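This document opens with one chain alone, in structure tokens, the form predicted on its own.
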Amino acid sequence: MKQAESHVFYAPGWHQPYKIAERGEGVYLYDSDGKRYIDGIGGTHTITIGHGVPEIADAMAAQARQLCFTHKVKFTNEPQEQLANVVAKMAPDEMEHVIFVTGGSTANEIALQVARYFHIEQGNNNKYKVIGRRHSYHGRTNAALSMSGSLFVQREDMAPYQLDFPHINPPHCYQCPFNLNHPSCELACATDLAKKIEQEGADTIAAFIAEPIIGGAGSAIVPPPGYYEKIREICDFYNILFIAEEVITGFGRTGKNFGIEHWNTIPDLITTAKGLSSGYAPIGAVIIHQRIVNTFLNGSRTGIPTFFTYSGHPISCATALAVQNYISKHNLIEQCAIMGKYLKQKLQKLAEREFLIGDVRGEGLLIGLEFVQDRKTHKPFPRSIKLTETIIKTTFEQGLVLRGRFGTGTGKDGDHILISPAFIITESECDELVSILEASIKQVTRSLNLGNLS
């Protein structure tokens, strides 16, 4: 659609036309011209069970007929209670209480507030800062942007409204910001947290927030073994809460219930959203460790205002409940692990044929590709050629929806894409995805005259 024909303000880009997505079926999208696309990013790393599942639509309609909305302070509702039971059973040990919110940004916002209230309750009124990581993204609210460290969010534009939160280097082994190698590095990326705490003053730090596997901003950067165990140790030593930001990785995306389960670590708070409802309704959640709940229950407050108008919305909760029941019924988290392994192997084979691909990484169906000029040195492409944008545009024209970002380590140069289809993807659909991607990379290599780099 041409923007001149629409009353929608297309904030992401007002100088481009937009295709109208008319319907979805499984892992495919169809636009109003009838063209079919493989939804290679599941919306935006959101759709897990695929488009057009009738059981979910039926559950939404049934709840809408029965109860659409309630007063948060006076009532709970049955879908919210049932969903909380399911989430508590899926979460790590002793993480048995849930605050439902409206999405990922609000989940991270509320987690920050819970951490602040927790420390005040303990008498540590000066603890308010949250340490984030470079190469991270936590949402569009001001607090979430303050915690984010990604280069693409243009934080400087919102600087007058930002909280001055510190950031540490990412655990990006392929482009190590410390120029070290694992395991001889002795987890310098983790001990960087202790250095930052000492620099800022431990009495000012409330929490550390990190995606277990860095998703959209880093394209599936997987920290090395032992990383989160060391992070947990540091947080405990300095009395700092660890927030596992699982907006993308939660509810099966990495082949486990939660991404943090790939390490022997239990966080204090988990924030999550996308996979909770598979995109069928807006909802997010903050999952809280029992020791934090006990602090509040034994404290001086009768409650904390950690809710929004649509928190615990009956239709959203009923939708998410139906999605999680569907996932369990069809063993889709196990299927995600199986298909993730298959797709990753196909992409590794592609990397052997295409010299631009330097790294293939990720877990489950959260897989990233990083493009480099030189595989030996891992030298990235300069930002000026916009390699990521060109590849994404080309795959879209060829019928494959992907998403990518720029920047490696601490710099803006470098290009990577993230692949995160629905858990129901088949081997033949994976093959189709890789085939389109390969043809697109070859076309871009020619159009940008990159062949002389091989």
Ligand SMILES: Cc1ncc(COP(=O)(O)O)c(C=O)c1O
Given for the second form:
Amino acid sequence: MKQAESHVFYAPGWHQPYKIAERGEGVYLYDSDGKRYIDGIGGTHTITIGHGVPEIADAMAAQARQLCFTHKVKFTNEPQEQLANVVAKMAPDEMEHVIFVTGGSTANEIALQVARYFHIEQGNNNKYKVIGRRHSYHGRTNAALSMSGSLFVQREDMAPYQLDFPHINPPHCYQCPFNLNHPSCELACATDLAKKIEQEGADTIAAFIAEPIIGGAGSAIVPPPGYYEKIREICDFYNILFIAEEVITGFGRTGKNFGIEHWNTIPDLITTAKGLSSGYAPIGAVIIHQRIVNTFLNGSRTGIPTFFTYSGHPISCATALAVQNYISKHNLIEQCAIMGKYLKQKLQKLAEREFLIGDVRGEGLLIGLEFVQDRKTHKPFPRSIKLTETIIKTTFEQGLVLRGRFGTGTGKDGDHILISPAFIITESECDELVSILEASIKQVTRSLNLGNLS
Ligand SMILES: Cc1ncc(COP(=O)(O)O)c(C=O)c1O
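Following the display of the form predicted on its own, present the structure of the form predicted together with this ligand.
Whole complex next, starting from this chain.
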């Protein structure tokens, strides 16, 4: 469809035509012309169990028949209660209470409000800022956008509404913002947080927010060992809450229940969304540490107004419950870890053949590729050649849906793509994905005349 033919306003880009996605099955999508695509990003890092699972559709229909919606201040509902039990069992120790929301942005907005109420309960009324990181994306709502530090979010136009939230450098060893090497760097990227807190005044800072493994904005940047342990120490020292932003990494995407489990760190709050319902219904969640819950239960209030009309929606909760039961029944988180290793190895082999690929990184089925001009110096391509966009466009034409971003190098340079298929992907489907990607990279290398680089 073209914009001129549609009453939908194509906000993401009105000059481009849109294919109509007609149906999905497993890791494949089909458009209305019958063309098949591998959904290499699981519908933006969301689909975990695959498209078109009948059990989930049945659970959604059954819930819609039984109870579609209630007033949440007067009632809870059975699927919400059951889902909270499941989430509490999956979450790190002592993180046993959940507020359900409507998605990732709203999870981050509510986490901020929980953090703020927590500090007010403790008598620290000045604490309101959230420190974020560059190369991060936390959503389109205003506070979430203010926490985001990625260049592609284009916050400038919204500057009049933006909150004065500071950002620190990302833990990106491949393009280290400090020009240091791990471990001799002594985790300068973590101590950057302490510096920023000192600069801003600890009495103004409510929380630090970070994706354990950076998703779309950084394409699976994995911080070095010891990073989050150090972050935890710093947050404790300054009485700042640590929000693990697991909108992408939550519910198995990195081969563990939550991405933060790759470090020995327990956060204060976890925000999460996409994998919770595998994209079958809109839902997000804020998981809260017991110490915070206790502060509220023993505090001055009888409640905090951290909800939306559709928070704890019975159909969304029933859907997410069916999805998590399906994942557990089919051991799909273990499967994600296994297939992640397989796919990463295949991509590492591809990097040996394709000199544009400088770095292959990630955990589980959250795998990023970073493209560079020079594999020795990691020099990025200039933004002007639009390498990421050209590769993504080419893979799409060849039947592979991927997503890419820029800005992990210096300034706006630094091209990277993120691969995050459903956990049910098979070895042969991984091989097909890699082969389309390889053909696309070769085609782009020729069309952009990059062949004479080393
Ligand atoms: C890491 C991360 N956080 C937050 C969000 C925002 O989530 P939503 O679009 O559900 O509001 C996204 C969306 O892509 C995301 O990738």
